[in-house]
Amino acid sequence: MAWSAMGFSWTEYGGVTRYPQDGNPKPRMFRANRHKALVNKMGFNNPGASEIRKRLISRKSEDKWPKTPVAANIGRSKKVPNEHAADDYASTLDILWDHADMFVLNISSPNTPGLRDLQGQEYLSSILISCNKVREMKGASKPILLKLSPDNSDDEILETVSLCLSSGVDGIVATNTTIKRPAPLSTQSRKAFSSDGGLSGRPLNSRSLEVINLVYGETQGKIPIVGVGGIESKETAWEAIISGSSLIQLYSALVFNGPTVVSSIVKGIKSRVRESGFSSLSEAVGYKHI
């Protein structure tokens, strides 16, 4: 409930895996202050889908559930081989079905060994088929989104988007964290960038925008895009929107800019809509492509 009070219009929890797991050994989060970047190698540390469902049921019963939409981020359990990933994702989706308004399939985190291999057409197709079967069984049309890696080539991203369009995926999240690193500007950033894991924050923004533009150009607005990666101001938020994002998401900016960054972005977007002569925010989505 605190998230909506801060100005967020939706919330995402996760990543959740079918089985409980401790995540990677600590320390597993590193700051690069001069870059306004974080490096994390969390590894989907969570108590497992069944335990999380119990906690969510408890929150609802205590009237602590947000009034705004809630997304669940689903990852592959570390102990499950890729050959059985489709069943793993589908099981978690089934367990959490009544406790989220939409679901994000995370096949692009760099912190679970082999996870990014699931972006291959054969693995991904089987995952989407299994998750669609769960949705059909439930008889409800909750959206399923796919989270992309910024480290894939443009051609690989377009292949994935094409499969998504033909497989009934309802949206794209662009993007996950990156394994690429900028040149360090301090001893702190050198230490952070030498660690394994995914980088988020300001250095990711340019590639995130490239992917948003690429996906929107390919889909022509047929499915929504969630823009994420280095969004830290009204300017970066607006650029993601006119590039094609219907929704935006931030994480690192909360660390470096504090919670007031949310209301600042919301107010800034409202001003840009008026200044640009749009009657609504939806008119601005993908405006760069007109």
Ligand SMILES: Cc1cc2nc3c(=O)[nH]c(=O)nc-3n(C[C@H](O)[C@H](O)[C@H](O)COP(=O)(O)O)c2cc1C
The other form holds:
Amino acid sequence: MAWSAMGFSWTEYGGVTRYPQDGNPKPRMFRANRHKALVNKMGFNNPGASEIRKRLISRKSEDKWPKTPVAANIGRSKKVPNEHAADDYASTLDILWDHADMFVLNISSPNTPGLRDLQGQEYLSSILISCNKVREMKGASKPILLKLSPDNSDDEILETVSLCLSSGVDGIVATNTTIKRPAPLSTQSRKAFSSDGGLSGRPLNSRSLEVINLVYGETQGKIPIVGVGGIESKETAWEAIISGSSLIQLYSALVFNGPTVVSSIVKGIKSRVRESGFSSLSEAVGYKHI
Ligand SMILES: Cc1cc2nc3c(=O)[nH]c(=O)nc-3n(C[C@H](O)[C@H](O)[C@H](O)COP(=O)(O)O)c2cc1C
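Return the structure block for the form predicted together with this ligand; the form predicted on its own was the one displayed.
The next block holds the full complex; its first chain is the one shown before.
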């Protein structure tokens, strides 16, 4: 509930895996203040889908459930090989089904060995088939989104998008963190950038925007895009929207700018909509492509 008080209109929890896991040893998160960037190698530390489900049920019973939509982010359990990934994702989806409004399949974290290989067509289509089966079994339609890596080539991303369009994926999240690094500007950032893991925050913004533009160019609004990566101000938020994002999301900016960043972005977007002569925010989505 604190999230909606900050100005968020939706929230996401996770990454959740089928089995409990400790994640990588600490330290596993590094700051690069001069870059407004983080490097993390958390590795999906979480108590596993069944325990999370229990905790969510108890939150609901205590009336601590947000009034705004909630997404669940699902990752592959570290101990499960890619050959069995489809079952692993589908089981977690099944366990969490009643406890989220939409689901994000995360096949793009750099912190689980081999996870990004799941973006290959064969693995990905078997994951999508298994998750679609769970959805059919549930008899209700909740959106299933796929989260992309910024480190794939444009051609690979387009291939993935085309598979999404033909497999009933309801939306695309662009993007996860990158394994690329900018040139360090300080001893602190040199240390952060020398760690394994995914980089988020300001230096990710330009590639994330490229991916949003690329995906929108291909999908033309057929399925929504969630824009994420280095969004930290009304300008970066607006750019993500006119590039094609129907929803936006941020993480690192909360760490560097504090919670007021959310309401300042929300206010900023509202005035940009007015100033640009749009009658609603949805008119601005993808406007750059017209
Ligand atoms: C500490 C940390 C943990 C994260 N864990 C996950 C995760 O479990 N699943 C996921 O899809 N993305 C995860 N991300 C990536 C973010 O959701 C987001 O895609 C990325 O940080 C880029 O956005 P930002 O620049 O606003 O931080 C994590 C990021 C950070 C910094």
